[in-house]
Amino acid sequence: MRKSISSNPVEGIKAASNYLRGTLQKSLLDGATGTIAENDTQVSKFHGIYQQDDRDVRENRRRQKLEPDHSFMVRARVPGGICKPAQWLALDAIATRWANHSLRLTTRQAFQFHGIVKHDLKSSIQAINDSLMDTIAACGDVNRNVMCTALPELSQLHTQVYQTAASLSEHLTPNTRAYHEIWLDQKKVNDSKDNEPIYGDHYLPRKFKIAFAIPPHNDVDVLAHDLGFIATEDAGKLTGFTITVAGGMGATHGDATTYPKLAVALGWCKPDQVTEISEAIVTIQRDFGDRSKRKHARFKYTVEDRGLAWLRQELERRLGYLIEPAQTYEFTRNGDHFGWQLSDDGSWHLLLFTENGRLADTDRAKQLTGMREIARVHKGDFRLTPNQNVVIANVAASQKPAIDALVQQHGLDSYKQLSRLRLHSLACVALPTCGQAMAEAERYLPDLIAKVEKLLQQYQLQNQAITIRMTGCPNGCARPYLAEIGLVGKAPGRFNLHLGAAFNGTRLNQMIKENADEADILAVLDQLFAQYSANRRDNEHFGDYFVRSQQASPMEVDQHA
């Protein structure tokens, strides 16, 4: 079944790594340098772990002959985004230690830590860890953080599929000791090998991402996703999922064989049955994805290739029964509802703005200070939303001044003055420290934005909610495939400029213009918001706006699109 891996080195590296292992220990011990081993920078991956160095002052150390100035980002895996007021605090105070003094929350319902070095990433993980977290499985070719919509009404029925999630994610953990034994210091409990009954010695040819969403909300982007299931309820009570396949965002410029591509529903299920049909699924796209050719080794491509009734045919001989056929569901959004929300128990949300996830302490407002005031006095929970903004959940309602006083306080109240278009932004950390960035997102989406907010407000259009969303590179860590407004890096200061995605992320956007400046981005939506403010219909998304009117009169499509 397995495809020749000759020319991919990740899998000789992932084959000969004993389970993860590697040299890690070694690498770890080498006081000469600030980085780990070449072939252990792809082992680390699976720990959670991306080496990365500050790309602002890497020609500079260059020149005086100093090696990069290296650092770690270490994610910490938070299934369904949710995590308690302890476990906050203990992952504030590795911010403040070991890292940039800054809390990242990711576009996957995670926390991530940048600026980490080498000396640290021990203490670090082992802190992580203490509080009942871990990095496992956070990165690497393995299933990654199993994400789960933050904030429907329905309490009931969201902690119905926030455990399903959970359990699901437990269950396509890498089964490895080497993690334990790297990290935590714990012997091997036998010299017997280790075994991957799910995703053997060569792991999965990539990463394998799975969402859980709950109608009508799609904060999660579930047709994104290698797999999701969107939950189907009567009275509150979940009865089942509907199955979708072969979602993605990732693509590569000048590669017409890799594509951005939503997911398809391939049938329903109960919900006892979700574990046993996602690890049937893994074990498909173990065997049958592409190891040959890492850009084509997405579970996507697999079934893009195979095709959607081989894929159920092989996923029903696996499991023994048949797949019974998909629901229908309807999602009315992919963003958040900001604000204070009250859910069917009786309990109190509140939703706080963080732009493009970073929450640190600034000149403008103390988030990082304040947060960590409120998980002091907070009895309920924190979620991460996909959106990377906090939820402060399950507060009691005698609890609510209290909370809402530290908020004010700490200027984490700016979702009450901010344009619907900022709310509905996104972008990935990009320059200095990711490696595969080729233009700026989480530094620059915000000046950008301000400029396309004088546009709206010149066209009465202040009030309207678009998706915005920016990456440093093609593969998508932001999901610019899916926002009404989607910028992707091409290389500095420059951008392809994708427009027309549905705002209930049903729909992919198009490339209208390649290479885009920043000049050139505003001349488009100058435009087209002008057009927008003149003729859309009652209630008509920016999106929806763009797909008919390029149906009734097509604007001049950038030729390389």
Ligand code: SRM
Given for the second form:
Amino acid sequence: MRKSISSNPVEGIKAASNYLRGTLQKSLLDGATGTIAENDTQVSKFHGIYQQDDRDVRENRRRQKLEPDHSFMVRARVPGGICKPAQWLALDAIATRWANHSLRLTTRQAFQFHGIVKHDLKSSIQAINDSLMDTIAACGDVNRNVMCTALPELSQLHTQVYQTAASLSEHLTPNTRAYHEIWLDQKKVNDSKDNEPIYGDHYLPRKFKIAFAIPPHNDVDVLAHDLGFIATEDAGKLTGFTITVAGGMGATHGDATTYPKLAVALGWCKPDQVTEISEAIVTIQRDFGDRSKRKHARFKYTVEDRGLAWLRQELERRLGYLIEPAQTYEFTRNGDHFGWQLSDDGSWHLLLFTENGRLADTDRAKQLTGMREIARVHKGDFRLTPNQNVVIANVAASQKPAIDALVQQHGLDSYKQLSRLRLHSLACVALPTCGQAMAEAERYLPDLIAKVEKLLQQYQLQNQAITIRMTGCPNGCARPYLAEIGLVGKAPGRFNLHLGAAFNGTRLNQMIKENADEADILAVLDQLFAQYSANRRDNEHFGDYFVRSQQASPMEVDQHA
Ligand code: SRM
Ligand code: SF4
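Show the form predicted together with the named molecule, please, the one above being the form predicted on its own.
Every chain and every other molecule in the complex is listed next, the one we just looked at coming first.
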């Protein structure tokens, strides 16, 4: 295995952390500051915890010579996005007792809490664990929350694929006892030396992400992942998976060596090969990923630098057998399908829209309260979707009226009135909590959409489903490069406008205007909607139309940065 590379300090911190202990215990006991030691801010990520500060007040506090208003973001891992009503109630209690009275559903089917102060961190993590969930490996240079399509109508297939995803997630969870010692007060067991057979003491060079998709649904955006499994079936029974590799979204403005990339098909495997193949791929990335440069450390660059043929050869060498050729697949969309759906086992599922994943009680709707009331009576489970929405899943027909009444009473049925553009929107958290944000996203996209909706109406396009995604920086947390309209934060009020991704998440978009402000964005869309309305073919999606029109007469990329 590769040794720590001194030019990348994170490698040194990981190696010296004694399997993710660092000095976290000491940091938590230090009552003189609301922060943890600097090196521990890296270590804590592996425990699902990010130190942040309220950026809305940062400048003001700086002028008053006060330390930033620190608090922590905690991410609870939910493999495949499925949780039980009792777990929902436990998470809701944490949100209202220790966090900022909101539950944030993420683009990877997990929950986030914002605004937890250091003093309450341990209680919050313990409460999450009491509910039989955890936060370990929700962040950090390890395999992250494994995603799985949220609502296929085929329940038998979903169960099989979900179980494969959940067991893979378990298999790739770090072994270290540090988490249990630090957060759950479990005693250090002296004779059991920490052992990370998959990760080693340096863990991975960078985060690693896996998703399972069941065609025709591509809600997980499987091609955005380091490793993807696309289910193949025969008469509703799972036969295996087409394996895709080396996708990823993250990029850095002005650095052409970083870019979003779609995964490519590597081969096909049977369900019982998923674990060994995944482990072999993860260890290949562990051994060959670029540990000297974090911006070049994702698996997509490892494969780009060495080639797919090299990867296949190295994988087959580790496995001791050959990988079968990939099977074809077809996706129809990467968004969610709202409202009630009946699955083939007779259960009902209600998919609700939660704008940008933020569930809170506001003047407009008491969404947090509503979901709590539903969790109190619901007998099935909840599923978080990769589009920041939630499914009330596995509802008996007799329970539907009670659920419907609660949904209506708490304003959770907004999906019935909203435009298809808004229903296909995603925004990352960005300001005020995200330390990387250059522009707003979650707090701004709803207003921008209202203006784009007016344009769509003007051209009788209001019923057209168009994917629109916004992020506050180029890291790509809302997978903006897979949206028909992608907006990537550049500076306050300024975005790079990307257009032309496929509606089913199988083609990246392209940047067509850099540093655009709202007026610029609306002007470009106004012009394009007019053309689209006049010239589109039957059922042609906006992204496809844009690509076709570009082939005829490309728009100039305006770079007035
Ligand atoms: Fe992300 C970092 C939020 C999904 C790519 N992401 C962050 C941090 C932790 C900021 C930081 O490093 O300080 C953000 C915390 C903001 C906050 O205040 O809560 C953050 N990412 C999110 C979430 C919450 C966005 C959301 O609105 O839902 C998503 C949590 C997912 C989860 O539950 O695990 C989230 N992040 C993603 C995705 C989408 C995905 O995985 O499908 C991506 C792009 C896919 C990919 O990884 O290629 C993504 N996040 C990043 C990156 C860029 C990685 C790269 O390869 O360059 C960073 C920055 C980093 O890692 O250094 C980042
Ligand atoms: Fe923060 Fe950038 Fe991710 Fe948005 S895309 S949450 S601004 S890191």
